[in-house]
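Have a look below at one chain only, the form predicted alone, in structure tokens format.
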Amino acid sequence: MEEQIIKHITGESLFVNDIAEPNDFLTGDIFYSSKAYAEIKKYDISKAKSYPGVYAVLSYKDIPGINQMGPVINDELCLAEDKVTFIGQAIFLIAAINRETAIEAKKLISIEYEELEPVLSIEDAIKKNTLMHPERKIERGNIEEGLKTSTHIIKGTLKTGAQEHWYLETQTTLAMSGEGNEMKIFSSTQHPSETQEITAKVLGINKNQVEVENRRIGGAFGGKETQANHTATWAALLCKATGRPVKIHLFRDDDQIITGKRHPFLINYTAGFNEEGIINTYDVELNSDGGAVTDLSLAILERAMLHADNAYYIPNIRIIGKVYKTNHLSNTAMRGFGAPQAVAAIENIIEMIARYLKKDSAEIRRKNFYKTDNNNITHYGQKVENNRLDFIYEKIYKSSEYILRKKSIDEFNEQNKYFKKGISLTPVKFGISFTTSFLNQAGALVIIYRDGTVLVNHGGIEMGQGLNIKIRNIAACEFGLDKERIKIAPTNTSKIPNTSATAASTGSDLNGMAVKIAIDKIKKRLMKFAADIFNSDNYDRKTFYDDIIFHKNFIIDSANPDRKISFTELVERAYINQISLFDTGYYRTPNIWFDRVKGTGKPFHYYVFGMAVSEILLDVLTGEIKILRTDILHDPGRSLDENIDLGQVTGGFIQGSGYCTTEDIKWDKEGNLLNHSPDTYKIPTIDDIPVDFRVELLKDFPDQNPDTIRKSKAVGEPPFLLAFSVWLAIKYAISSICKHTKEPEFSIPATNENILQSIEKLINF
């Protein structure tokens, strides 16, 4: 078993919150505002100043650098001036010998505000037209035209809720202070470069005084991708002027209330099609929530609007998206940043033309499926390679026996009245590589030690995602060397520098191939080395530096194997002969790009393509739904770890189903979120798992993912969309009980409220 896997199943892995804290730290905590939108007209924090065991109460006017965190766009201050714009904005923060103390100075601060006017939905945005930055666009084909000659048209409007992150590990950061300027953070982080350089603005000093490190952390989804970035701020600032080190671990509600989620949308969409169901036209407009402040809504739009076929060709496409400003807290990364809102439109569409024709849905998703043909290039121009998406389709539509149970769950719905089943099979189709093409890079430094162990740096997060035991395996097999003879640093900053966020699910992908490159090197003059010291013994025949192979410890020649050498004794001679046994890395993503002006290019790598067979048993009178049975067949290329990829793909489906049916975020009128916490926020639970679950992954096109790491493909962020078969089983369970003519409202979440709504408007249609 796997070193790692031990250390958490023991509860030895440490993460932020587990590093000792020094005997003088002091507990850091945040003062934010309780009103969604209104001017700051005064204050006093001189009685939580003088409270006894409070070290610092610092406002905006003791940031001794830039009052700005915003990631990409300037527009998020790290404390707010004279005015706030969300419950939850940190005003002030405090430093004080204890979690208690700092709770106590908190009450002593008085503040009083004028509230303004909030817009606290996306409906309101709209009206009001609190565009944050100009609408976007992407375009094929002729839309008026084709809507002409479509033989049929559906209009309809989808709402998608937010969703929390909810990692096991809340935002948590130890700040420490060096020598003159130098500060050590160890964050909770996604994006330790970032983190770095944000602190260093709010600082007011150079991004080399500034060291970010990071073993693991205990999940994070996207939410630590830009939001570990604040408590590293406030806990950096509080150090800072107290001199002494401060942590801050975010209270699992103060968490929630503070930092952003997954962006609403509100879809309005138009499409035509023929008597076949084959999709002609499609014209959408993806309105998305992005909170106060930009943080990365325009990157996550973007992804939306590039994953809105899904799976499907469709020769007139037209994509407009929109991010609006609310004051609400500001939304950011989930997994599949952007892709899930999208999707669930064009499957829904897909679900209602089947309706309207009163046809299969399985067969309408078939026969527009992206084929190999002409018909394989996407809306923005990129051919769809290597697909995979017909093949996955007779496998899983076989293996599932969607047909016969289909046919079984109608004879049901048709003889039971207060329970219904659904069926759904969902595809993906999930284009891999950050959208913003630069930021596909990353680094590596690989060092060897003379008795024969490897030490491997990169760029890369552990975040339970396995990416760690991934790079291990990774370096193992390069170097043909046991797994035990490796070992991962935590990432640093000052190590491995200009890295970009583990995110966008190219973790494996980049720093995977940057390590690679960092061996190829190393071996490269140990294989020349190697050949040098067999020559050396006056073999008969000679030895190639080509024929050199590091093979179970040894290094060998392969065209005389009895010519071999330890890899320590190989190294300890190299040492002696004073050969470098270290070297560094760099990878870029080769071949993409992206012209956001004219919304064409080839911004992914590659797609990875699954699909998903879902049923569902519905209570008519409750809404309650139990999940029967799902099959997922997964394409992960050649898997680099098979038990990694088989648990985020269950992993994955899992928490998309929560999306898709539990996790319903509420605000009140007044911008406060009602559900905070782990007992009013329903995240799935043993319950909520498919009783009959069916993971399996493709192995039949290993070989069929060029210029990869070990031809793999990216696992964490596809699986999740897979989940929509279990919201479209639902809906066909819902649209059972009027024999399937009418066309049933539906949202995202589909809670138990929700279903038994629309159950309601549907029978009084």
Contents of the next structure:
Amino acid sequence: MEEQIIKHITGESLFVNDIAEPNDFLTGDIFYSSKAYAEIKKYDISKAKSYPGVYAVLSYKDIPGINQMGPVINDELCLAEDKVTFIGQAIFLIAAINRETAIEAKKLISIEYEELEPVLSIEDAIKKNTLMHPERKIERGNIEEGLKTSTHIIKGTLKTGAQEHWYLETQTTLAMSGEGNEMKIFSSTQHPSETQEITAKVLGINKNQVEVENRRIGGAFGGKETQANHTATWAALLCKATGRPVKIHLFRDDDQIITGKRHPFLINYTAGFNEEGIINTYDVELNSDGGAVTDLSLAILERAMLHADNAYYIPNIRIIGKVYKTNHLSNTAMRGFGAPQAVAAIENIIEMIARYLKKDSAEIRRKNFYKTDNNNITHYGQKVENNRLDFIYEKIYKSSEYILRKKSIDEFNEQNKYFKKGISLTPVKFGISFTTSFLNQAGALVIIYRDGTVLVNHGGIEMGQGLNIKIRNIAACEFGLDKERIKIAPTNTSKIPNTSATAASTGSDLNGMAVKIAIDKIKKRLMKFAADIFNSDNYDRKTFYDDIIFHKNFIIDSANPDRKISFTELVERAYINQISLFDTGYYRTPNIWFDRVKGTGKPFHYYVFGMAVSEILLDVLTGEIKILRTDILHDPGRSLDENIDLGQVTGGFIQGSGYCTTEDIKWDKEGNLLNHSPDTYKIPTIDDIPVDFRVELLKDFPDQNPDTIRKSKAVGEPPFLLAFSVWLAIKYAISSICKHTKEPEFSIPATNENILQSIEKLINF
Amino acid sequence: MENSSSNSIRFLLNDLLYKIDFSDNKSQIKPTTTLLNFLRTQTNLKSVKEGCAEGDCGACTVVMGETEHNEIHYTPVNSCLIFLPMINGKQIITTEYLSEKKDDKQILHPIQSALAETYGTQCGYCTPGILMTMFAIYKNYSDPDEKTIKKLLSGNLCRCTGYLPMLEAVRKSSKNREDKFSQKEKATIEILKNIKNHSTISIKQNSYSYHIPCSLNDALDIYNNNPEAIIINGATDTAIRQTKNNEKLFNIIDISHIEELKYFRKDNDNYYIGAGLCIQKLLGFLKDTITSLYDTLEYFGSWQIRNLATIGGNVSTASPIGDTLPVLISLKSSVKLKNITKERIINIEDFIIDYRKTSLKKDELLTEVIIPKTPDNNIIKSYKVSKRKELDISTVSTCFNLSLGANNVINEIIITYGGMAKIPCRAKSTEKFLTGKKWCKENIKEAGKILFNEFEPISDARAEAMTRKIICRNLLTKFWSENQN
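Which structure goes with the form predicted together with the partner chain, now that we have seen the form predicted alone?
Time for the whole complex; same chain goes first.
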């Protein structure tokens, strides 16, 4: 059993909120804006300041450094100054002896706003043209010519909603000051280096004074990539102001009100295709609701633009990308990072084409897939290598008995009025690497102690994806040691500096490789030393350095297996002989680049492929759906750990199915988030998983994999997109109500509410 | 009267006996301190997590052990919704206590091994709560089927795993109920017997007062002298006023220790349900008796919530979206209200007078729900529509009670809706239209039109008004389509 798992199941695992606090610690809290867009005319914090048990109430005026926390673009204030631009924007910070006192103090703060007219929807933003940054375009071929030569043309609009990450552990920070300017921060962050950087900037101190540490986080899904910086910086400000340790553990509702969500998109499209259903032209405009500040919106839009094709070769293609500023909270990274929205659009179009041509949608998908020898270049010029689309399709088409089931579904729909079924097969092709190429780097520090135990430091964050289990396995394997001898250290900016976020599914690709490189350096020295030891024994046969292997806690001359020495003994002797027992590893993904101006390049190290077939049952009268069966076949390369990868695929799919069905974010007319707790924001429960759920990993290509750590592939994000099989199966069931003669109105999420309203427009009860 | 008016409570936390004395006015622990906050701030049991503080995620799940017929009955509960005095005389079990160390070796509970083997934990944050529910399944069910497992585990949210491994883990492990707890059961029962209170505990601390009467008479007496008190039983609704709205609940009478209010009885004419019977136990009685109530309550909250929430509480909150009310109204139920001197029985429709308001007087307690037996050939059906099937509050709920005469003519139909108005409401125009008419498609279609315009529901986080109207109308069609012959 894995050590990490044992800790979880015995309740030993410590999250930031579980770290024993120093006795004098204070609780931090946030007073945030209740207006979507307003000028702050007046405020009074004096009563709150003098409330017993309150140690600090801070405004932007109390910020010692720069009042700025934008991760890419400097357009995000740490604390509001004279204006607020969304509900949930922090204005004041409070430190008190406990939460209760902080809440009482908050009530004593008075503030006067003068309201301005907010922008509260993407439609409104488009109307008022509140573009956040210049629009972007990626284009290949000729749209006008393409449409002229298309036999059929369809146009439409797709709306996709926001999604709340709903990590179980809300944003948490414990900040403690040290000597002078030193600040130690335990933060539930996916990106310790950025948390360090922004905290230092806001505190006005050098980065070398700030140490950010994190052992594990209770789920993240992108929601702690930039959004953890806020809590950390706020706690650090309060800590600095009071001289006492400060903890902020966001209350669930506050977390949902303050922190960003998945970007809602409004997608306008035109597609031209022939009688066969082969798409020849695709013209699409991706409009995204960036919220009040930029955050990662540009990178998210870029990934959306690079995934607008999903698995399909389209000769004439034009993708326009626009991010609009609204008075919503700052939308941010979430699993898939823009790709799901764009992929939903093209997958929906395929279903529309199928309905239009009265053909099967899976068949249309297959015809449009990227091919191996030709039609294999994406719209941004990267060749789709190791393409497994056709292979996976054939396999899952058969194993899921797609065609047979579809037939029986059609029969069922003929015979039933108030219950309908639907089925859909959808693929994913997902590019792996940060599209900002320089981010694809990682570091590691591997240490062997004199007792023969190993401590591995790397820059990645364990957030449930099993990164540390994978890294430990890599280290154990490379050193030929029992896993029990390997410990993974908490991630710490003082150990591994200048790291990238654990994001874009790259955690084990980048950090795994960095760890291996560090280990290789140490091993090289130990191998040389071992060879010297073996040769000093005056054997007639010389031990060659290249023949040394690390196996089952021993160092062995593989050419002369009787020559061996235990790892522990070798380490001790190496120490005595003044040979270094630790080293760093540094890795950068090779040969990737992307020219943003031209919209071309090779932004991805490789692609991940997968497919799913889902069948659903729809209650026409209540709009409720049940996923009856899902088959998934997913490509993890040569899996680093099949159990973990299966878990990622299963969990990603269910998170995606929540996005497609029950996870609904509504705002009222004033810009208040209505679904700010699990009372009204509904993520899937165990009852919502497919009744028959078959998840399988593709194992047919053990050797034809990219040059990655142990030939594995990233697995975090791509399975999320397989949930569109559920979404489109629902659409099939709806459209069967009018025998597939009309195109139902359809959006994300397909809540029972949206389904009922769609059905209402199709028939008259 | 060992405990009478004493300012303290006693409970078993894992295997440690705790006594909390509220006499210390400077103590951080108040009578309304939740079990979750107590565990997290006063003990080292950090496995218990706060995920939402409203009973909707299960991360804070602990198992409560109570003696019943010389056995310990284990139920999972949300520790975020429990005020400390509620656990007086009970055992609370957390994940830390599942495994034990013997000779430096960790001996895992079968459910722990199963969850580890299936990789049913990823980030680990929901895991202790999941394990607690799994532990309660282990102790209460042998070899449960998949549907049962899903029902019992749906009060625990996990955002990482997609739940598949948990399902497998329960299937693998819940074969028998034996474990280290069985071995210690006798000794534990002895301790629990010793610490159980048999008379009222009245806690006073600064501005707080919290009473735990053990008999109905005591409760009525205390209430009579203290008419401003908040009455709680499972507190699943009231606790949220504190945890989410930061209200201070200074004055509480906790009737959860009154055994005489926990019953289900029947005679030739009626079913009688004690107000203090929790929903989970009530479900056990309903399957073969009042199926329409069963169908709705099956989707009431989560297992954790159903173990705390009571029928009396659900009726008394008079919520427009409460699960029991539409059914009880359609079944022509009544409630028994009692004060120190007299009791009265009133029709449940007259009991609910306004949004979250009842006709309960300031010294009265609701003690019993009376449901008349309906003629065998009545067709009764309830529906609850929500965004998510499990652990969700209804968008619209309803109950139909139909009596058909000769030639399929409708003698009487009672249609009650929740979620369509500020109180659970009968669709009287629709009822009137249908009465005396034939039970046929055409009439249902016409009735649907009336029904569609009968209510003016609100738009909120759960659904738009239009959606509620559609569901409201469609449910009549659904009822008809299922019972057209």
